[in-house]
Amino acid sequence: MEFIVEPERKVKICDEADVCVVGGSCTGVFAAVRAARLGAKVALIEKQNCLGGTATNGLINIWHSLYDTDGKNQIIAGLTLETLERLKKAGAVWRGESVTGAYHFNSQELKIELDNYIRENKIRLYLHTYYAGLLHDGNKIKAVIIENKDGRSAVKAGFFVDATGDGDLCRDLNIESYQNKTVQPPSSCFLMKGDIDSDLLSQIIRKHGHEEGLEDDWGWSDRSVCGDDITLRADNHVFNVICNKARDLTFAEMEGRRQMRAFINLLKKYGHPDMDYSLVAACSHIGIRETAHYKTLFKATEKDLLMGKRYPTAVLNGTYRVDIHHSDNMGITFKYLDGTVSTFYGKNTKTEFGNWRTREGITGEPAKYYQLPLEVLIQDRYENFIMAGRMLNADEGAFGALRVMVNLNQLGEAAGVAAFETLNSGKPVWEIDRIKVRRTLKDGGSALI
């Protein structure tokens, strides 16, 4: 590999904050809001033109249940619940009668509500702004370098939160990383005018998919709150890519869009003859499920998660199933707290069922929800730094459950509170009172039971 040497240059300081959050997904926004509500001056850096990440730019308009598995206790609240209540007032959220059901929302309205959080909490927001590097002195980060329409500049802060998803700051800090044995592949979501029943779609793909270069791949779809004739489609994956690599990400974005048109073309040829199929909107960012993971004080494991292990420093409650998109055979596997295991291949091509509790000889009542401790966010090399997002330290199964938004939302909130507590205490992040962080989260509205 050849190199060039950039001339040394002065970089202007464009902002100084108590807390700087890099990455404006809901994880990053909720970290920023929590810190700001506690009194911190916060700067938030986001490379896209809006906040929300996968929920907005990726078009994923679903947040899963806020209750335990039997619907008796609300286990998730905080900013997730507050946001859903705001969207409800705007007529932009829908849910069935069951409290254990998912919430479906208008992802375009979510963009506006996240903007409102920024204004209300006086957060300094930088959109269309790329993180380009950082400066640190020993075990303390001094500033992050950013690039935007004003050119190259720096944001100084007392504490930094990596909410980039891929762990871009973690990478530049040389924090130890790893990839799970199989990396869950990404999907490009889109909104489509028209609908197709699963049986007919299965027939079309198996018989004619090769005409448009589409494989018999497992996928899903959902109703859209944008209109009765609009559906959200996530029918295909892009395989053999790791999306924290520039060339892979570029290929994945282009291939995802090719798949959208191919899908529409097939339905126009072989779908319901009275249905006018068309592409309404394409995601502006492919839905990345997994890339690198970074080591922290705690690693989440599938066994502890499914058994519902409890922690005194818990900052996350959840029930979302273990959900693993296969990287090699067009399938998906779900594992539930009650023991059920379901694997689906292709579009209704093959199914397998089992029970992990029976297989392992586990008896007694299944857990109603699982937890995760604050330590999953904390590293022990840089005293003013924490990470929150899909780069989390988890094995394949645990990650399959924890990667969804209602879980990462909670980790963002916890990171924001931990950031404030670190600054307030004057201690390194690994020495803060973790019970106090949990208590502060609860006092701020989190449903930590």
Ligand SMILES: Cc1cc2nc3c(=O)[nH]c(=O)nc-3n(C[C@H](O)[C@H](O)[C@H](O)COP(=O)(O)OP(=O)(O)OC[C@H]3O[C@@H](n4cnc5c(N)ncnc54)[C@H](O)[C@@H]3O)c2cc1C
Second form
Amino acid sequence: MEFIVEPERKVKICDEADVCVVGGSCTGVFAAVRAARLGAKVALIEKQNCLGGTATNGLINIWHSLYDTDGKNQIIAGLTLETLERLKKAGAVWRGESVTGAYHFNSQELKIELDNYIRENKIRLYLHTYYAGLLHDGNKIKAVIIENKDGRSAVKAGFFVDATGDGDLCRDLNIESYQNKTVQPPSSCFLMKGDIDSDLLSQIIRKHGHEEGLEDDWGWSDRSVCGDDITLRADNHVFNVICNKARDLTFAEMEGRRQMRAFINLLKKYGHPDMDYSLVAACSHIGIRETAHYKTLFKATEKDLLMGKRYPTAVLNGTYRVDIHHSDNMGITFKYLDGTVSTFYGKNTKTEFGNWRTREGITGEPAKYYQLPLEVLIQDRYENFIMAGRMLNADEGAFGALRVMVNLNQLGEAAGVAAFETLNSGKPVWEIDRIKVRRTLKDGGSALI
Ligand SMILES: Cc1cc2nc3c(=O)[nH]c(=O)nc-3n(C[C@H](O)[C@H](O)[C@H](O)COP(=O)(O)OP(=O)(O)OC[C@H]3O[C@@H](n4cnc5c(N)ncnc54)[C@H](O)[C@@H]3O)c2cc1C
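Hand over the structure of the form predicted together with this ligand; the form predicted on its own is what we had up.
Every chain and every other molecule in the complex is listed next, the one we just looked at coming first.
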């Protein structure tokens, strides 16, 4: 590999904050809001033109159940519940009919609600601003370097939160990373005019998919979000790419869009003849499920998660199933707390069922929800740094469950409170009172028992 040397240059300091959060999905926004509500001066850096990450730029519109598997006890509240209530007031959220008790919302309205949080909590937001590097002095981070229309500048802060999904700050800090054996593939969601029933779609793809270069790939769609004549399609994948690599990401964006047109072309030819199929909106950023994971004090494992292991420093409660999009054979596997395992291939092509509890000889009552301790966010090299998001330290199965937004939202909130507690205590992040963080989260509305 060849290198060129950049000349040394002075970079102006554009902001000084107590807490600087990089990445503005709900994970990052909720970290920022929690820290700000405790009294911290917060800066938030986001490279896109809006907040919300995969939910808004990737058109993902479902938050899963806030209740345990009985549907009786509420186990998730905090900013997730507050946001759902605020969106409800705007007529932008409704409870789905599905047994999962999920909430479907208008993800474009979420952009506006997240802007409201920024204004109300006086967070200094930088949109269209790319995190480009950081400066640290030994084990203390001093500033992040950003690039935007003003050129290159620096944000100084007392504490930094990496909420970039891919862990861009973790990468630059050389925190030990790994990739799971299989990496869940990305998908490019889109809004389509016209509807297609799943049986006919399955036949069309199997018989004619090759004409447009489409494979018989598993996926889902949602009709309820934008009215009856607009469907959200989430049924493509781009395989064999790792989206924290620039060239893979570029290829994936283009291939995802190619698949959108191919899908619509097929429906125009073989779908319902009276339907007028067309592309209404393409996601503004491909939906990335998984890239790198970074090592922290605690690694989440599928076994502990599905057995519902409890932790004194728990900052997350959840029920969402293990959900693994296969990286190689166009299938998906779900594993539930009650033992059920189901795998689906293609568009209704093949299904398999099993039970992991029976297979492992586990008896007794299944757990009604799982937990995750604060230690999953904490590394022990940089005293004023924490990470939250899909870069989390988890094996394939645990990641499959934890990666959904009702879970990552809670980790964002925990990161914001831990940031404040670190600054307040003057201790390195790994020495803070973790029980106090949990108590503060609870006092701020989290449903932690
Ligand atoms: C197709 C698809 C469907 C899904 N369906 C669901 C679902 O129905 N329900 C559900 O709950 N979950 C779903 N998920 C999972 C969930 O959406 C994601 O795991 C979650 O949103 C990831 O959140 P995050 O904060 O870790 O990362 P992201 O959402 O990727 O957010 C990272 C943020 O950081 C910003 N950023 C990154 N790098 C930089 C940088 N260098 N400088 C500045 N800003 C930066 C990004 O622009 C982004 O806003 C789905 C995922 C995909 C891909």
